[in-house]
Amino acid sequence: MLVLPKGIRHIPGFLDHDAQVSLVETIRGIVTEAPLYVPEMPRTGKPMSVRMTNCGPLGWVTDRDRGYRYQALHPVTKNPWPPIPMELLDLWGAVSGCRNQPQACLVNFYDETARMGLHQDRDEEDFTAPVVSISLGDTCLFRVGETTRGGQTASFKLASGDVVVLGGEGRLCFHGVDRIYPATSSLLKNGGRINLTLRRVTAGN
């Protein structure tokens, strides 16, 4: 039996098939308004292997010159991000244990070659609120470690409809995506995986 670090919760199949289909349609609308783009690593400008966008009052972005940060405008269109849809706010309310609503929802698209190295979500002011992650589409191999780099890690598969909550002692655990398993879901017409990550950014209400 896989034992996860304290504060890490994996909720398999939280979203049923109909809810997944509905959420994908909602995300398509968000991407129409705020197109996916390729973020860059700080300093090196190396393109990340995922494409991304955001919804909510704030969006997480990164580029070579200014690095990791949150901002209110899409870096390409310069328009405000679309609002977080109600179904995601309801999901947050159901699993987060946080009375304050999320301020940002990252939308990451993984094709079959995309990866995400081990990292901490620490660009926020408020670490008391959890990070809530939703998987849609192809299964991935998710890895979670300790709160210091180089600690022990555990890996498990995330299927479409699964939810992961990083909260409490696990809020700052290192985590990443090692691989995508192609053709493991028919949810997305052209394959791939969508990851939605809900976050509080500022402290207080």
Second form
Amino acid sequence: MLVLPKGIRHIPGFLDHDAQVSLVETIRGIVTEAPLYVPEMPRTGKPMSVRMTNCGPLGWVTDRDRGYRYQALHPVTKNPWPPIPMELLDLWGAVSGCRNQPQACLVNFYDETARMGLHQDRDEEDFTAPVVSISLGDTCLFRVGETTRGGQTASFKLASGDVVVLGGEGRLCFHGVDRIYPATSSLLKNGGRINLTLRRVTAGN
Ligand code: SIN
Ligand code: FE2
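Condition change, the form predicted alone to the form predicted together with succinic acid (SIN):
In what comes next, the whole complex appears, and the chain from above leads the way.
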């Protein structure tokens, strides 16, 4: 059995098939309003392999000149992000143990070659609230480490409908996506994986 670092919870199959189908429909609507774009690494401007958008009052963005940050407007359309849909607010309420609503929902789309290097989610002011992550579509190999770079890591698969909560002592654990397993789900017509991460950004209410 895989023992996850303290504060990290993996809930396999949290969303049943119908809930996944409905959530994908909702995400399609969000992406129509707030199109996926290619994020850039700070300083180098190197494109990331995932495509991103957000919903919520704040969205996480990154580009060469201004780096990692949260902002209220889509960097390309300059419009406010669409609101976080009720089904995600409900999910947050069910698993986060946090009384406040999430302020940001990052939408990452992985094609079969995309990956995400080990990193911490630490652009928020408030680390008392957890990060809640939802996987849809193709299975991935997810890696979690310790709260310091270079510590031990463990990897496990995340399938469509799985939820991961990074909270408490696990809130600042390094994590990333090593690879996508193509054609492991038929949820997304053209394959690939969607990951949604819900977060609190500001301290206080
Ligand atoms: C992230 O850390 O932003 C994404 C994690 C994932 O895709 O599962
Ligand atoms: Fe992350």
